[in-house]
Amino acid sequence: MPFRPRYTGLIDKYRDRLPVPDDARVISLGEGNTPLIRLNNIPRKIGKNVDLYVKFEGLNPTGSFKDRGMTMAVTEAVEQGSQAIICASTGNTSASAAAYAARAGIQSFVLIPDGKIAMGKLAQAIMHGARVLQIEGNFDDGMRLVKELAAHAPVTIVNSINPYRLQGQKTAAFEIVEELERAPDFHCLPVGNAGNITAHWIGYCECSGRGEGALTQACSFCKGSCRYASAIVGDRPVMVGYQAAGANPFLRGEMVDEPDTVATAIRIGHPQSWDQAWAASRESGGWFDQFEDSEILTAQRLLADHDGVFCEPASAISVAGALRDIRSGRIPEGSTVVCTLTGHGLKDPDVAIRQAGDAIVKVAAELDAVKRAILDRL
């Protein structure tokens, strides 16, 4: 058998596209390589001819996308002497600063917003020996306070406005484009703090060997230099981004002050890249769209009911947004769709279980009773 080395992390993978130290301490998880799956009965439901595929970053480390950031910006702050990380969250940051945290040996701090994270989140933040402070209001509170406290005291921000986060998590778009061997025609994202979408923008600009724009705007290793770029492809995706109804600011075109969804991952209404974000969507003649709780839950099921893929709530707006505009013609027929799935479903168990309906029988422990049940459904 042909010799495969053995894959230990992005960092690795990408050295030489990431501004790392050749010396430094990689703090890695085995984070990215994540499947792209090309989804079939879905497009065939509705009856449109489409490539259509979901980036599922549910199979990070900890269940989310964050892990590809969080290496990054977890060996920086190795590097750099720290000795204490801290973010706000709803909760996948958290899981992931916690795990990265200890996985370097370091203490991570998270703030949380008072009851409203889910449990399978806040689960991971406890178990990896995160210190967690639930404050009386929202992300975008937690937010300010943890710019606030980074003033004060010395711990390192590993929220998305660290410029490593969306180093790390550009590594989703040079993955798709080495699977597909071109950039997909159009990408669709959730957007909460909008990290992603702009991080993703960063990547395929890259990959285009294009170091303009919102790549300049957004990354502060490049300058339109484009120093970590390779060549591989001609042309970057339109870049779509979907909010819940909500927690909409872009969409409204201002910040939300009380955000409110059942998708707690994008329960934000001060986007920190806010700029960087319109402006990925500008260059790449991209949108903004919105969809109601309902909406973004009936995805979630048809995406695990019909293709078999399990993602957290938030994640599935971005296939709720693909399938709208599919319908509509705004994404054409034959047209090549990748839509990130952010996080696992997992995460989220509650609101999954309150969607069982009559999934769940209870029938006698005896063989007729058990028979019945089976062929009433077949």
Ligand code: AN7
Second form
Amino acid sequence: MPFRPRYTGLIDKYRDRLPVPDDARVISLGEGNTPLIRLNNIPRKIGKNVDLYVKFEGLNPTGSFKDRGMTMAVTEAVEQGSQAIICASTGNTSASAAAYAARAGIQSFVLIPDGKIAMGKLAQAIMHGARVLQIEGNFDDGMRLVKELAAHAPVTIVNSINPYRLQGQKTAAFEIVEELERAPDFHCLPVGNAGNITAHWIGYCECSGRGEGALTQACSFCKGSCRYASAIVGDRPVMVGYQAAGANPFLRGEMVDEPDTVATAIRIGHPQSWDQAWAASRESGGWFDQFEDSEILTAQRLLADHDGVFCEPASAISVAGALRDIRSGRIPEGSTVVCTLTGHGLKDPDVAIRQAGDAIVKVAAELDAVKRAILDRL
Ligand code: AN7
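Can you swap the form predicted on its own for the form predicted in complex with the named molecule?
Below is the entire complex, every chain and molecule, led by the chain shown above.
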């Protein structure tokens, strides 16, 4: 067996491909290295021959893909001597920022929208010691305020307008290419602020030797015993971005002032990475599409009860989208497709429980009653 060091996070693994000084104090919680799960039951159910994978980013330390960017942004903030970080957030960025700030021993400030934030995310921000400012407005208002404020106060913005965030998030594409030993044909993901679709495109471009940081050396993590050395591939995926119908600026081709959707994570009307996301879509030959809330929740449930993967509503839109496009043939049979599941289902228990239907049955604490309730379903 070749020697493999303990996994200690994506900066240690991809140091050669990330802008981190050699002597930097790395702020990490062991993020990255998330499973790429091949779906079996759902493709069979729809009767299509596709290799359909989900990259379960909900298994990052704070339960979302934001940790990939946050390890970079907070490592850099600490490197610069910053004592505080700030972000506007629909929830996951604030949870991640709060956790990494705690790890670094600095203060975090988070601006969250008035209501419409999933309880799990709020609990995280509180527990990690963030100063939580619930503003009387939505995410876009918060983002505007954070940008204005940062000019007046000694705080580092850790939203995805911070370029270190996208650098960290690009590593999800590296992992996929390593594991498949090629790029997928299609990569489907939810789009809110559009940072993640941009970051994935950067990552795939670097893997294909077309990005600025394209590398040819062995992985600094295992010095060549992993497959990274051969993970420079010729192709790049088609990037497909999905939005909620109530928060769909990329479908309308213009900003949306009153975004609304059950998928609160992507309740964003003024995406910060607007131009970059259009470039990723255009260069890859991709497209954007949109889904009603009911379709998002159906996909979330399908994935949970057919393939055992519980993601939050915003994440499920990538599967809703992939399935629609596979069914219609826009994604042809024989394709390899990766959907990013951006956040864990436990982030938002309220939305899940609201759909309980007849899953919960009240029974007397007696054997007969329990037996009846079970035999009912066998
Ligand atoms: C689960 O936390 O914007 O298109 O402030 O939490 O890169 O914005 C969250 C975004 C998708 C959209 N899925 O990603 C925030 C925030 C989940 C998310 C997105 C978010 P981007």
